[in-house]
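Listed next as structure tokens is one chain, alone, in the form predicted on its own.
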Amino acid sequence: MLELNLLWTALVAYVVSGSTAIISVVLDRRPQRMILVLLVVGLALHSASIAVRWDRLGHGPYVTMFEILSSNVWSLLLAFALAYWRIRAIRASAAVVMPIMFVMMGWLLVSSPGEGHLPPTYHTIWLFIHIGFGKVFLGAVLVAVGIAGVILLRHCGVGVKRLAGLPADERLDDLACRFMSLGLVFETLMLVAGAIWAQDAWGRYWAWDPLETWAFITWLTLAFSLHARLAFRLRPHHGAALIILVFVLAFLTFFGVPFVSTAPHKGAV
């Protein structure tokens, strides 16, 4: 189908872009324009694929595992592409971010592109608001993870010469903290919007089902990481480790808990 052909072509553009980013760090080259152009081409093709499927099925990409993975690959790479374009200091972090995205793309490739049933509770504007805030949150944390990865690589003595041209760890730590703060704002909004949606859908704002519980744990961990950085004056590599922890928890919350839970929040149907 047209939507799948567009998607596979987009994934090829992403893979070429990511591979170029990794090779550029290894060989100490700077084909930054090529990396950004390939990302933009991939995002354009991916957007067309999502639009074609949305028009065909009559609902957005938020029902099946295939749709959820596809929309999150798109939103995460959009967030990173914007950061890559606007903040030159973090461009080498593409070598950290893109392997993470390769894992999600591989998962997408082995997922069934079949159609799913749209539950009645999904017919609400609060679904779009809730999902939108969640995507911004995860995108901001992904950018911070890329920066944290650079800090940790240099701390461990990996690629020190290749990454020497980047700002000092303290400057990168400050940038990562800014993105994590942005993530905290949007995760808070995500939880609030989700509670309003839950009241409309199930007649309660909060019920401590597995997804709600893990989302709150992720929020607490994110808030703690920011508090610890300010209160205990953590060294950059310690702060970077906390960022990785937050991302792991967020990833498991987004892509693990909903699909093993039997609560109303169960994900793909």
Given for the second form:
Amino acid sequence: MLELNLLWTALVAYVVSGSTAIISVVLDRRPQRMILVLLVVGLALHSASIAVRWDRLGHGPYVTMFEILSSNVWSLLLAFALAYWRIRAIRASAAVVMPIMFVMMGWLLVSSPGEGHLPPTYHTIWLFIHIGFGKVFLGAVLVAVGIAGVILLRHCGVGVKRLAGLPADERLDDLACRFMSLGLVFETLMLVAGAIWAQDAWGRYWAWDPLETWAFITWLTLAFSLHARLAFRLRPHHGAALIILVFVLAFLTFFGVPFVSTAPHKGAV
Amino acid sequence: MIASPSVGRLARLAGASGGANRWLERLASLKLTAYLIAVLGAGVLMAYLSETRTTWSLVVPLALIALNLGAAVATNGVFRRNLPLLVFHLALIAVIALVALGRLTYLKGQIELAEGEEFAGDLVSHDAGPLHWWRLDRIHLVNHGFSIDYAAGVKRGPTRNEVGYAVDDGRPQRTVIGDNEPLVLLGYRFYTSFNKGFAPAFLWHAKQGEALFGTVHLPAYPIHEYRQARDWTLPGTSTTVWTQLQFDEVILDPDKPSSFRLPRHYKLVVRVGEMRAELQPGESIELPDGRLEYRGLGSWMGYTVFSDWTTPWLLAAAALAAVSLALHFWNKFSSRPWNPEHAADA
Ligand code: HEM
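Moving on from the form predicted on its own, please list the structure of the form predicted together with its partner chain.
Full complex below, order starting with the chain above.
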């Protein structure tokens, strides 16, 4: 099937790009242009695959786990590719980000590409707004995670020489904080859009269902990390640890909760 | 900044006595904020995981956060220098206050209406804030029937339900609602739900008094496909009637697309004590207190009714929070590069 062939080819491009990025940090080489080109090629093929499937099924990639993973691999790599392209100083953070993406790609490979049923509550513009905000949020946090990973690796004495070319920890900390701030704005928007949708779809804007609860806890953790940074003048590696915590919570909320819970947030009855 | 004169005066007023001032400043501590946010997180988890209603674990930290923030707004110069940051935090307080007001005045209930039935103000179940002003009695709502298509695998498609409505003695009107489109009357939002099913209709001719018409809402279909029976009590008596709908035809086909409809061939079984009867429309059974006549089969629809006047204000406050937060970060980050030594790089 064209759609899956495109997807598998895109994944190969991502994996070669990511592996090259990791090896280039380990061996202290700099084939950065090739890494970026491969990422862009992967994104182009992946976009084509998503478009073909969208056209075939008549709905976007947001119903089955396969679709949700695929579209998030796409949006997260798009966010990271943009950061990689624009902020040269942190390109080595690809060695932190790409292994995370490999895990998601592995999960995507083992999930079933069969089609799901579009719940009746999905016929609304709020679907796109809610999901779009969520994607920007997670993308911003992923870029911050790459930077935080560099800070933590250096703090633990891993690859210090290889990562010495990056700016000082304080500078990286500042940059990561900017991405987390962007994340907070978009997570706030995501929650607001989700509440509007929930009001329309289920007659309540908030009901503490598992997904809502975990998304709110993620939001609080993000607010906590920004406040703690100011209130306690956190050292960069402490700030970095909080970033990882926010990412783990966000990741579990996005991909873990819908998996283990059969609560109404799925919308299909 | 707009707020500075009055806020400044407030801080000075608070400073009139040194002790009170110190107290206020301590209450305004940014460290306390971080702890309180953590406590709120723990409170959310506690309410989420506990079996019983644990509202206090949310209310207490939220109230403390509001105090902490109020004190900070009064004493912390950051808020006077930074209008977007001030607006953001005030909007957060507004959200907390509105949610609290909403909890005091909301209504959320369930309604069931058979086809052709008018809503008479009866809620099957409901949850309401202590200050909810009941105005449901001014609303006339009639269910004119619905259609729902199902995809293969009995996957529900959009619900389209025609309803008639009027407020007080207003002109009756008709519209179609379903899924994301509620009917909004006097601030009450009526939504169709996935709860719906079959409703046999009866006329009860009591020996004394007028004949009464009523419908029996059998358990929701297709969720309770194999449990299409229930007990009900004849009005004005203590007689219990067990009513069952039996049919063999496949209505919602798991293998192909289909639509919700009434069964074409069915048996309606009625049991009162030892007596058992199968009734066709127009047939009746004689009982000690009167005659029960079966009129025919229809459908019923379950509705959710929701009322909370705060929702538009909540949306406005939340949107204001998001916009002012974005503005704050924009001002903060655009004022200096993250990596001054390589500014060109960023
Ligand atoms: C859960 C609710 C809260 C959220 C989400 C929140 C969020 C934020 C954010 C995003 C900033 C900007 C941080 C930055 O510039 O890097 C901030 C700053 C600040 N917040 Fe909050 N806040 C909350 C509650 C509070 C409370 C209760 C207080 C009361 C003390 C407070 C006091 C402050 C102060 C004083 C600043 C400015 C710090 C500075 O720029 O030096 N916040 N808050």
